[in-house]
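Have a look below at one chain only, the form predicted on its own, in structure tokens format.
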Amino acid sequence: MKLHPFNESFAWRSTQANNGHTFLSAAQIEQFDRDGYCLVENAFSSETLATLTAAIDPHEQQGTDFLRTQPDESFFIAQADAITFTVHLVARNEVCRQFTRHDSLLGVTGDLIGDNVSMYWDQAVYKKPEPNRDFPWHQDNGYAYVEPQQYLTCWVPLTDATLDNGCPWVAPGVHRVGTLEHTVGPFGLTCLDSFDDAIPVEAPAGSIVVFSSLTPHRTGPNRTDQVRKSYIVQYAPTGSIIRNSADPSDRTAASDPKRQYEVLRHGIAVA
């Protein structure tokens, strides 16, 4: 493993420290510092991810469409027939930005970021049918270098996460190092070949997979016949800014206010 080359000074923050925790359980929070993820069961009642895939959906549905008029279905990591990523819906819809707000979600950021916490990125992934596609190893904060390094993933199943279909497997203990240098392979941004300690993360939907930014995790294929549908919700200390990774002096705040907008504020929920 190699360090990207901004990541010159990283200390993990712990969270064990914060006995002020009030949504997670100390196991969870010691997993979490440990190992870089948590998982948290029935966070979500059925009603709310019902109503939150059928509003992301139709966007899916023209993500696909667009994909399937580009050379080989395919554009940059999505493919029409594999997976796509459906970015930025809560600059577009309101129920995925009233979602982002769930006293689930806050409650997760609370015990982990802070008082003070913003969105920064969201996205829907569905990976298609497709019995060969593994999505690799990968750091978040691989993909746009975010300072603090250390920010929160909450990746949500909207159907159940299955070893079947292509659940979250993470490396336990490498977020502690902080970000990795990531080379461009044919299915994305790679930080590791492989990881011999791998953890699946099967995920009944209507739960959260809680990641570190900085936990490097991957995908499997799905073997079944059947979509498996995520969707994907960052969140950073308000004041994070991104680094462009060709200009060092290039620093870019993460406060877009369609999509970056305030959720926690001295650990009140922002309407």
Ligand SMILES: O=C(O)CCC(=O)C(=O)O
Contents of the next structure:
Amino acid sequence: MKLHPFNESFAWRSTQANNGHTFLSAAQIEQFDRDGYCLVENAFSSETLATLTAAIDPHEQQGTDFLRTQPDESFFIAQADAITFTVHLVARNEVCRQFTRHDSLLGVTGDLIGDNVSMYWDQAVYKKPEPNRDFPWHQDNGYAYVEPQQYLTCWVPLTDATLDNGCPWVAPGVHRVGTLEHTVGPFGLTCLDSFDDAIPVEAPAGSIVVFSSLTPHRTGPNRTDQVRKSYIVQYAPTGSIIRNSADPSDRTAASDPKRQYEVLRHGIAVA
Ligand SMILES: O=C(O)CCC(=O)C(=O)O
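I've shown you the form predicted on its own. Could you give me the structure of the form predicted together with the ligand?
The complete assembly is shown below, putting the previous chain first.
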């Protein structure tokens, strides 16, 4: 395990320091601090999930149709019959955009980030029946280097996520050292080959697997005959930037109004 070259002076900001927790329990906050993740059950109604899934499915189908036109039906780490990534849905679908302002998500982000929160990224990940393909160990901050390094991923299962169909696994405790160096593997960037004390997080539809951008995670193969669907929404402190190179002044503000809009300002929901 080696640190990312940009990660020179990281200190984990304890969530216990946030004032006014209103949504998560003390046990969830303690687990997030210690292990880098927590599970929030019953966060969404079945109607909300059905509406969200119906909104996402046509976009995913369009992406799959595009992949079928590509060599090996693949593009970067997506493959039509294995795994698809449908990104930036908030910029093209109002149901997805409204979902990112759901009370449960604002509750989680308010407790774990603070009073001023913006969307950073969203993508649906559909893992198709594929018994041989892992999504390898990585930190979300390994893909694009955001500062502050510590932002939040809400991994929302649209179908039950189980050991059999590729639920997330986390490497507890590693988030506290900050961003790790990642290398390029066949199925994406990776920061760990294996992790002895890895924890699988089986998550029913309607829950949220909440983890830090610094929590190494992977998902296993899908050994069932059904598609495992998830929608991933990531939130960062408002004012976050993305480092483009080793030169710290070479940076881009994470504030594209189409998709990186504020959701909480001074603790109040931004409509
Ligand atoms: O949902 C998955 O199977 C993996 C997705 C993931 O870890 C990611 O997009 O960072």
